[in-house]
Structures are given as structure tokens and as C-alpha cells.
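The form predicted alone is given below as one chain in C-alpha cells.
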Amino acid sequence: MLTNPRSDRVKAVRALSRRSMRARTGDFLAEGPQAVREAVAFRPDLVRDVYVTPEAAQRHADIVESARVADLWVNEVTPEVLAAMCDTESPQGIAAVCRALDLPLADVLADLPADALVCVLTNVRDPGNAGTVIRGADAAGADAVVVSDASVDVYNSKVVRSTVGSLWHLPISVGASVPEILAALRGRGVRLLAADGAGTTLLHDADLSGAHAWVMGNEAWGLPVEVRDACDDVVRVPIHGHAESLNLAMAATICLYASAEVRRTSR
């Protein structure tokens, strides 16, 4: 059992809270039972080490057993050690060091089906929003999520927690510029739908057939004019009450589910 919160290993894991260290090592920390469960179940090849307190090992015996069956390193640690490793104030007793899972943009687009549904995050800076959009894309059955170089790091601990495990469920590409992303999607025959409050097309009137990508903008200022102009249509979610606007993650999920429903009925 690891008992020293000041050991080199603990310091190395804690250092993954810094983006520079994640970029240098190619590793990140997944905290909490849901994130670790999904990583072990869906991408055990990317899990380097699992750290768990004795109490959590009993409470989440299924995760520990799955990790051992997958021949992963499972390390028991004291609560103090786990707290020193994690970014959250109250860790849930289990965490895992994982390798980055993103794919090159070309690889993601090469495997898209004919009726592909893609979600593009252009300048999304809020970790909670980014993680929740990835979770919504997963739930709606999207084929990929593409995150631009101007957006938050998807391996930020808050993003990872907000995905609630969806990070390991669908292909994700990060790091390309917005113009590069839009050009690559268009080159694959994917129509570009800008989701923006300035849109003249209402969601229920939008053409959601065939391969298309929802292009999502920044939480505060939405999509810049040049991005909207580069898309095939600019679509807005109608607001029937008195709310000024919708949260980015809410709007993204509504748009993705509208597309999922059209795809479901056309297959």
C-alpha cells in the first residue's frame, strides 16, 4: 500500500493536473468510480495504473476485479495519498492514470458512416460545458467529437469528470484549427450546421438528413461571423418562454438529439 503523500510517485500523478505535464507525458488522471469504470471497461489498453483506497476497493469491487482481469496495475493507497494525487477536494476513493486517447483528425473522418453525425467544439473554454457536450454527443449516438486547438484541454480533470465516462465511448480528435476542421469535414462531404442564436433557420426547419456536423461556439460570444459564413446553414434553437438563451451544453444536446431522431427514422 502507498502511504506517503510526499513520495515521487504521488508527486508525478499530481503533476498531471498541469496541462504542460499532460502534454509532456501523454498521460492524464481520471478521477472517480464512473470515469475509472468506463476506462477499464472500454479502453483498458489506455489505463496505466489504478489507485484505490481500501474502503473504495470494497465499495467498487466490480471495478477492481475488472481491472485485475484486464491485467492492470491496481495499487491500494491511503485516503491521504489519493487526496494528494487528485485535483478534487473530496476524491471518491479511486482514480486511474490513463494515456491520451484522441486520434488524428484524418483518422476520425476516415471512419465516418454515410449518415455521420459529428459535433465540433470551436472555442469552448468552460470545462464543464465541454465535458457535458461530449457526454451529450455520446448519448445521442454521435460518431465523433472534434475539439479545436482554441478550446479547453479535454484532459482537464473537470472535463474528464463532466463526461462521466463518455470520453472513452466515441472517437475524439483534438488540436486542429477551426478552418482546418471545417475544410476537412467539407472534404468528406459532411454538411456544416452552425448552432447560433443569430441563425435564421429554426431547428425544426433545418435539414438534418445525411452526414452533417454541428458546429458549436464559445459560451459567451457564440460563433464568429467568419465561422458562421463558412457553414452551410446557421440554425437556432427556438426559445418559447422568457429565457434569454440556453446554456451551450443544453443547446448542443438539443441539436444532437434532433439529428439523432431524424437519423433513427430514416434508417
Second form
Protein chains: 2
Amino acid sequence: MLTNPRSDRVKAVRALSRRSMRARTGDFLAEGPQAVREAVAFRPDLVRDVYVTPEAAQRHADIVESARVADLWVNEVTPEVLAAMCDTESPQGIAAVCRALDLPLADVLADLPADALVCVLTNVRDPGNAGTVIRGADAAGADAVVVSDASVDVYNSKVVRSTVGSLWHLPISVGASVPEILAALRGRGVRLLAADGAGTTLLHDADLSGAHAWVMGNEAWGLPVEVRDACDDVVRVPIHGHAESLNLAMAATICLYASAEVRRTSR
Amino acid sequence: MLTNPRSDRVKAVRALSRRSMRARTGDFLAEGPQAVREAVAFRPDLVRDVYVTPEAAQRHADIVESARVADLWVNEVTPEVLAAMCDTESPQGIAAVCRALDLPLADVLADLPADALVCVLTNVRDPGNAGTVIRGADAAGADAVVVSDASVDVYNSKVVRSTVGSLWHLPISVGASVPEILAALRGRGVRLLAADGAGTTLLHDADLSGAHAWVMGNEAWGLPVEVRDACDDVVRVPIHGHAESLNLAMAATICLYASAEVRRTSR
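Alongside the form predicted alone that was just displayed, please also present the structure of the form predicted in complex with a further copy of the same chain.
Okay, now the whole complex, with that chain kicking things off.
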């Protein structure tokens, strides 16, 4: 049982709340039962250490059991130690240090099916938005998520939490520039659909057959014109009422689900 | 120019951050340019006072001009006074005291079209979720929003902000009990579709023709079985990947947009 909230080990875990330390170590902290459960279930090879309070070990016995079956280190800690490790105010008694799971862009795009569905996030800054879009991409059955440079770090604790485990469910690439991403997708025969309120094609008129990627922009200012111009089509979700717009996560989810529905009916 | 952050007037506005005071006065505070702009544009009859800093009055001259044209009181205030009035950390220099805009349930349901689309929120507790669903309902062209008792107060500053003005765009009723709401909708010939992960009908198989209401449950525990049983169908959004679920706002938006699309093609 780890009991000292000021130990070097606790400090080393806590330091992962800083992006610079995550970049240097290649590790990040998954906080809370949903994230830890999915990490252990989907990518136990990437889990370095599980930390759990005695109380949470009882409440989430399934996670602890899965972790032990996967030969992972499960460390009992006091609530004070866990709180000192975590960024989240209420980590619900469990957290895990995980290895970064992103893959090079080429690897993520290597094995796409003929009717691939890809979600590209460019310059997304809000952690909750980014995480919710990744969750939506997973739910819609997307084959890959690509996050551009100048976006929020996907290993930020708020992003991880907002994905509710989806971070471990599908291949993800981070850090490439937008031109690199668009060129790589085009090279794989993936059509590029910019999702933007400035689009002239309404979603229900868009061609969603075959391999395509939804390119999403920043939550406040959308996609710059040069990115829109580099795409095959610029598509907007119709606004039927008086709302000025939809937020990024809602628009992305509607677009991804429209694609999923076309894919479902044509498969 | 109001300059004293400790004046009775400032205290009276600030007191509207408490639900009890909103209930007693029938007023609430709309904070930030998006909310104030929509309030002034759509329901100037319900705006009692606009408060604006000199800097924001220049930046949002369109709002101030609309307010003056509508014969509203526009009060210049110092940034300190505005901050003392507002719940939001950065109200962006403008706020307005507004009259509550909800209508009795019977009034909201009185003039529904034959292919009405209604959004019912039951026991929704998170302000951001509630506001985002109201925004999504507006965007999807819903004819009314009905919020049950035991839900978050729609005049909570976080709800108001999350609606991004949609609060003023469509008829809304609050405070009725779930059984009352379902009975009233049924009495108007509106079919009841429960949106719930426990549903056996997939969204793409659901009958979305004619007048219907989407009944959404609490963000954590969904809809209780007695509410699901009281509906005509229980519908779930298909999960194509490994995600455990969608969050409330995403699921609601997908359902509402599926209805909007059926309505668009049949109108």
C-alpha cells in the first residue's frame, strides 16, 4: 500500500498532468474507472501501472481482476495518494499510467477498408470537444481518428475523460500538420469532406459513399479557407430552426452518423 | 453610468444567480453577447434591462442599437459592476435581466403542426447537457421543448449560455411532471419515442413520420422503466464501434436530426 502523497513516485505520476512531461516520458495518466477499464480491456500492453484505493478495488473488482489476469502491476494506494497523483478532482479511486497509443499517420491509414470512415480534427482546442468527437467517431464506427498539430493534446486528462474509453478503441494519429494529413488521405484514395457552416453542400446532398474523411475545424472559427479549398467538398449540417450553429461535437457526430448510416445500408 | 458594485441594484441582479430568487421574481439574467443579442432580437418584450460596459457597447453596437430601437433600457456600467452582477467569470461586457419565457404545457402544445417534432427532457441535471439539447432541438427545427420537474433550471446561467440563444427561439415549458407531460402529448396525438440505450428499436428502424416527441432521460441513468413503458417505442442510436454509449446531448441531437430529415423529405 502506497501511503505517502509526497513520495517521488507520486510526484512522478502527478507530473504527467503537464504536457511537457507526457511528451518527455511517452506516458500519460488515465483517471477514473471508465478509462482504466477500457485501457486494461483493449490495450493492456500499454498499461504500465494501475493505482487503486482499497474501496475502489472492491467497487471495481472487475477492473482489478482484468488487470491481474493481464499480468499488470496493481498498486493499492490511499485516497490521499490517488488524489495527489490525479488532475481530476474526483478520480473515483482508480487511475493507470499508460503508454501513449498514437501511431504514425501512415500506419493509421495503412489498412483502411474500401468504404473507410475517417475523422480528422484540426486545430481543436477545447478538451471536452476533442474527447467527445473521438467518442462520437468510435460510436459511429470510424476506422481512424487523426488529430492535427496545433490541437489540444489527446493525453490531457480532460480529453481522456471525455472519450470515456474510446481513446483505446480505434487507431489514432496525432501531431501531423493539416497539409500532411490531407495529402496522406488523398494518397490513400480517401475523399475529403470539410464540415463547415460555410459549406454550400447540405449534409443530405453530400456523397457519403466510398472511403471518405470528415475534416473538422476549430470550435470557434471553423476551417480556414485554404483547408476548405483543399477538400473535395464543403458540407454543412442544415439548420432547420433559428439556431446560429451547432457546436463542434454535435456537428461532427451528426456528420459521422450520416456516413455510418450510408455504410450500414450499403454493406 | 452605474459605478458602484455594492449598490442595491447590483445586488438585486446578482441575486438572480440563485434559483429561489429567480422563482420569486420571475426574472433571470442572460449573460454575454450571444444570449443578449437573441433575447433582444426574438423577445424584446421579455427584456427588462440591458447592462453593458462602454467597451462592449462599442464592440456589440448592433445589440445596443437593436435594444434602443426596441425601446429597452440600456444601462452603461463599469466592468466591476458587470462582474458583480454576473455568475459567469467573463460575461464579455454585456448582460440583460429578462422575464422568464416558459409557457404552460397546454399552450406549448396548442398549435403543433401535423408533423410536430417535440423534445422532452426528463430529470436532466447537467446544465451544459440541458442547454446543448435545447440548442440541438432548435437547430433540428423542433416545434417545442418540454422540460420536466426535477430537472436543472433552464434559467441557470450555464444552461442559458449553453443554449447560445436558442432559449428564445422556440416555445418551452418547464416544471410539469413526467406523467403529466406524457399524457398531454398523447392527448394531442403526439407519439412518444423514448430515447434510451435499452431500446430494442434501432433509430434507423423507428417510425419518425407524423407528430412525435423524443423523450430523453437523465444523463447518467437514462429513463426509468415506467417511463419507457409509457412510451410508444423505445429507440436506441446504434453503436457501430466499441463505444459504450453516446452522451445525452449527442444522442438527442442524432435523434432530433433523424426526425428532421424524415420531415424534410416528406414535406
